[in-house]
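Just the one chain here, the form predicted alone, laid out as structure tokens.
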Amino acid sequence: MILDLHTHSVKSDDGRAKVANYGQWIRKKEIPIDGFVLTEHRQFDAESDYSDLARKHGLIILKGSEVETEYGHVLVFGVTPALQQAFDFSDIRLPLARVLEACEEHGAVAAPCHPGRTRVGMCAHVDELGVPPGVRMVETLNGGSRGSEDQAAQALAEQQGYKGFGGSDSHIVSHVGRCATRFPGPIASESELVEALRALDFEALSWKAPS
């Protein structure tokens, strides 16, 4: 099963895709995808019920967020209440130790993505603050970076021994798909996501022209 696990809708504040039109923009353009995960920067968006949509594109689409650390944005996956509740996915300077350990203890599982960007991603931080403990994967290609950021985070993938996985970080239509995560066996909710990531048996993907 082939998964785009970071895209953004319009109830992202930057996006502008709503998710019915990924579902018409994926079967129209016979992108090889089975589904895609809504990583909504800073919130979790627990209200919106997309099994309609998804019956009718027959597509997976599943839910995470994506919040911010001092070591840059990070997608959490698994997201349940009593994870909403241990913090504030609003908060701009989280501290990643606190996110992770969270995740962990909720059975959730949070990953540093677009490492490689300027500011918003780990390799910026790593020299200042040092490794941080914790971490299993990171987004080494993301349909969004430019010049050499995915070469950067693919060399960190490689230097501390991370899972790298992939994602479009689609925040228009047209960009769904660009970059996505192979995984061995089906995946039909959000739990199921969180355990076919800790076994860290999954492999990015890229169909994006070089920029």
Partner chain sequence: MMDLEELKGDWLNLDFDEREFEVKPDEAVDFARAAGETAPRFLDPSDPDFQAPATFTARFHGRRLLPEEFPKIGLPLDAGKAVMPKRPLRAGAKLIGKSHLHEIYEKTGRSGRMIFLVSRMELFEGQELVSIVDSRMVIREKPGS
Contents of the next structure:
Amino acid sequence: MILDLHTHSVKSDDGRAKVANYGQWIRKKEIPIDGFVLTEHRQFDAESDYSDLARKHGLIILKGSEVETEYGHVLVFGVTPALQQAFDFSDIRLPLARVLEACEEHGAVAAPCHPGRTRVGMCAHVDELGVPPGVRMVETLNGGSRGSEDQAAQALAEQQGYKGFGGSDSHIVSHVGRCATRFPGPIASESELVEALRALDFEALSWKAPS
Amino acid sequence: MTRGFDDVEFGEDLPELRPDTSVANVTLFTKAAGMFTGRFTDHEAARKQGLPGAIVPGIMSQAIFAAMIHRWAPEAELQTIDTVFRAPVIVDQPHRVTGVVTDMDDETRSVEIDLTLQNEAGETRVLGTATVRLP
Amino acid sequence: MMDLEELKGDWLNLDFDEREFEVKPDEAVDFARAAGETAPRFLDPSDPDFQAPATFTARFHGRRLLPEEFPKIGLPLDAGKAVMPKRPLRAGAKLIGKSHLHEIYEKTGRSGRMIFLVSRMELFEGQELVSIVDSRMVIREKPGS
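Moving from the form predicted alone to the form predicted together with the partner chain:
So here's everything in the complex, that chain up top.
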């Protein structure tokens, strides 16, 4: 199963894509993914129910979040009401250690995204802050990153022994599925996604034009 | 040629535009836009300001997006155009502008278009969305 | 560090600038031509439907980017622009642009907090709203500000 693990909709301040259009686009353009995870900035969208849309388009539509830490941006998968109480998703100065610990405690997974980006990625902070304990995976293929930024992410993953995953980081409809992650088995829910990520058996994929 | 709402399909690509980013053309634009600074029209002056070269003004990229839409649908009425300037667009370098229809509203006969301006390396320098009403 | 809620309470939705502008036909034509417009309604002042391109209002800016007393938290950089035209801009139109801060929000950056400000200019011809221009600015907050 192939999932785009990093997408934004109009629920994010800088997102311009409607979820319905993502579904329509994936089918119309035959994007080779089976679904996507909405990772809205600094929030968990508990209200929206995309199950009808998912059925209509035959896609898996899951929800996560993208939070902000001293090591840059971090995707959170498997958000539960208890995890939402554990830290303030809207805080832009979250300690990464706290996010990792809370995710571990509440059956979720936290994973730094676009680590090679100059301003919001983990690589830029490692020299100053040291290698953070507890990270097991990072986004090595990001649809919005330049080739050199993905290369920096891959180098970090190699050095530290992190597993790499992929996500498009789409903010507009036509960018969904530019990068994604292949899992060996089916995934139909957030908890199954967490299980699959914790197994560390996945592969990052990209359909971006080389740059 | 009129392109009406009924002629458009979800997912349709607009014809790609290769914008004229020459110093002469950017100078024409900046004069019309009242932007009198060397960073747009003089590579040397721009480098002195720490830029990689003279840069195309963000509002020129936005106007180029609008022109691409009008070339595709001459009677299109722009309702909104929202552009994000992600990285400098360097003057005198070749770029390509693309657009694709990503939403259609039968009731208002309007369509939403994703817009991107990329450099030769395929890096997106400016992106945006527009909503246009069609006859 | 600047308290964002305080900033919003003090500065959002208050008009801080008002300025007159004119849609000059020669400027509108050059603006359109340089952008790559080909339709006579943008290029030929004798066309019965002659008008400035809808994004022409993005060239208008007030006397100041931010309110005069706005805290000096760093240098504002251009992060994006949105235009919402309400009707065609005819040659010679005299417009009044009124500016206010429409949105304030924050994000993290490598060297600290980035504050995003959306300055909205509403352009009127007489009493009629003809265009809205949102200018998105990002300020990388100076340490200790």
